[in-house]
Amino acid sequence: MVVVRLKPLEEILETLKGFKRVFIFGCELGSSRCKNGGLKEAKNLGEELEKFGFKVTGIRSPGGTCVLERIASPERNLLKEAEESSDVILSLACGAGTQLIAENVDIPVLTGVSTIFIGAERKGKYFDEYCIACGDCIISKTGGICPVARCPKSLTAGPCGGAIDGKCEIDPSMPCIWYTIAQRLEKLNQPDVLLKLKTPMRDYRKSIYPRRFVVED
């Protein structure tokens, strides 16, 4: 999922001064899951806008902000019901919701969270990054794990040898992954996968952005 982070609540003053009427927009999907960004948050930040003498128009939080017919469809047109009512959009779905809602409207949209990561969940209170989305996907001969995303170097071919007792040199709060790569190829009885490991010269031109999937019919 995708990790955002709320924004202080200062910050997010500092960003909507010069305007009155303010519709803000949450996402039940990563935003919710994160706690920092959900129904919940959005009502929360709404109460404290208030106080401020914001008059807020309208909270709505769709199952996933980043798909333009959740939050624009002729049964349900939040966007048409936000863009009549406010002077301003407060969104607090990740980067490409609050993106796609801006693209659609015709009032300025602003952000009150930061998008951090794409990330897992454990317990529904630790989130961990997991993933950059490189578009070059290795995990297949690394056990599953990836090495771009969870080793502070990106190293895709093996460790860079600073690690001690298994953990990272960079940070050793946490284990080197190339050790945890090695631990779970161990366990899957296949520890010859790593000596055997070839990982290609990275193809950049996979990560150049802004990329663009199409669903083939």
Second form
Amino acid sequence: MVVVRLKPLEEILETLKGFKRVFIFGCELGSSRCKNGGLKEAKNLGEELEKFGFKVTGIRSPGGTCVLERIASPERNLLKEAEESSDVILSLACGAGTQLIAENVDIPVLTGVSTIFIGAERKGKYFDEYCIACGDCIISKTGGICPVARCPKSLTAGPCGGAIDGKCEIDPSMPCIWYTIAQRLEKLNQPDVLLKLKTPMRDYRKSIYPRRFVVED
Amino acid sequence: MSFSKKIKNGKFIITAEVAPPRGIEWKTVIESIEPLKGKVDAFNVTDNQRSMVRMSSLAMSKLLLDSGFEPIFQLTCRDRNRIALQSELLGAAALGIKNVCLMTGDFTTLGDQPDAKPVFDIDSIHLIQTAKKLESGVLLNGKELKGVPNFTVGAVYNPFAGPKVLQVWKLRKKIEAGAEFIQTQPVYDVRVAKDVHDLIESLGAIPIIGLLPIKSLKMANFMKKLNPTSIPNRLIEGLERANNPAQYGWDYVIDIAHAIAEFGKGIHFMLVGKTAELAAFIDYLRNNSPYNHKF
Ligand code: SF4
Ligand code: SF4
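Now the other one: the form predicted in complex with the partner chain, given that the block above is the form predicted on its own.
Complete assembly follows, chain above in first position.
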């Protein structure tokens, strides 16, 4: 899931300076799951903005703001609704959703969140970065655990010399992911998997952005 | 005898560490190691160690060379991609710097420019492979070189890091990739030194065991925090009891150095404060010790 973080109210107010009628978009996928930009947060933000003299013209939070059909279909055209009623759109969707809105309307589109990572969720509370979309997934060979995203140095050939006591050299509150990988493989009784792992230099052409993916017919 | 010859002939190696200045005042750095001229075999020149900006390690290596010291150019993957790393290695070779010590490098956020972009395009094993590739006359992409470098390649090993099986796996890969010598993190126990020595030697490289004299109880506790298993309690207790902890810390490490001189292949002094004392110890090893034949 794409995880976002709501910007502080002061920052949002600052970017909205000079506008009056604000239409707010949330997103019921990522932004809502991490409670930083779903319908609920959009409504709260709307109330705050009204206190500061803005007119909130509408609040919508589709299940997938980064899917064009979800925000602009012939039956339910949220973009048109926003465009006709407002001076500005404030989006709490991830960077992709917000840009998709922006390229389809003729009024300014601002963001109220920062997109922080692709992560996994636990207990509706903890979100951890698990994947950086490197374009060349290797986790079948590392116990289903990703060292590219979960080791700050993206080391794919084993731990660095700072891996001490199971903790990461960069932040002792994090595990060194190589301990986690080793434990996992031990549990699966596959200790040799790693020792046989070939770890060539990575081909960064696979992660040079912007990338495009085309669904084949 | 040059460092590389000594490595090839199995002579006992003594290396030390020198950090380039923060700024351009390099002469005082050279002056500070003057007493060790002709005694320490080669000086590791650190590469923005702990992610703190210093003068370039390549430039300092060249200044050392010009001043009559043999450098070991340290190069990390933190700040340069594979294009820059190949270019640095070629530059070093052209300047007459043969010895390199190749490592992944500390992470950016640990230093004094934590907002910098970490690179880590390739890792330490790849960097060793890169140096060997250049020695074979081609770039990583296979393009032929005009003039072929020749390095003495080293790498590092931290005996206190884990998981052990993966650290050893990685060490083996470094040596298979072409590391001829391995310098270790500081060791404070003869048994650990012997084990590490045996491990590295069994994998086919020359072990150069790291030694870092402890100057105070505070320093020992700091090291213990970084690397809990590296500092034995006996060292802490000794420092607590000592009238002169700095002297105690020095003698402690010299005792280990003695033991390594008996069974080992090399020692690496990571902090050269006591240059006169170190010079005297090296003189003793060379001239009066029972192991003088090894030098
Ligand atoms: S290896 Fe790459 S694609 Fe696979 S989980 Fe890690 S970052 Fe994502
Ligand atoms: S301690 Fe482990 S997770 Fe942290 S940088 Fe080193 S190898 Fe990566």
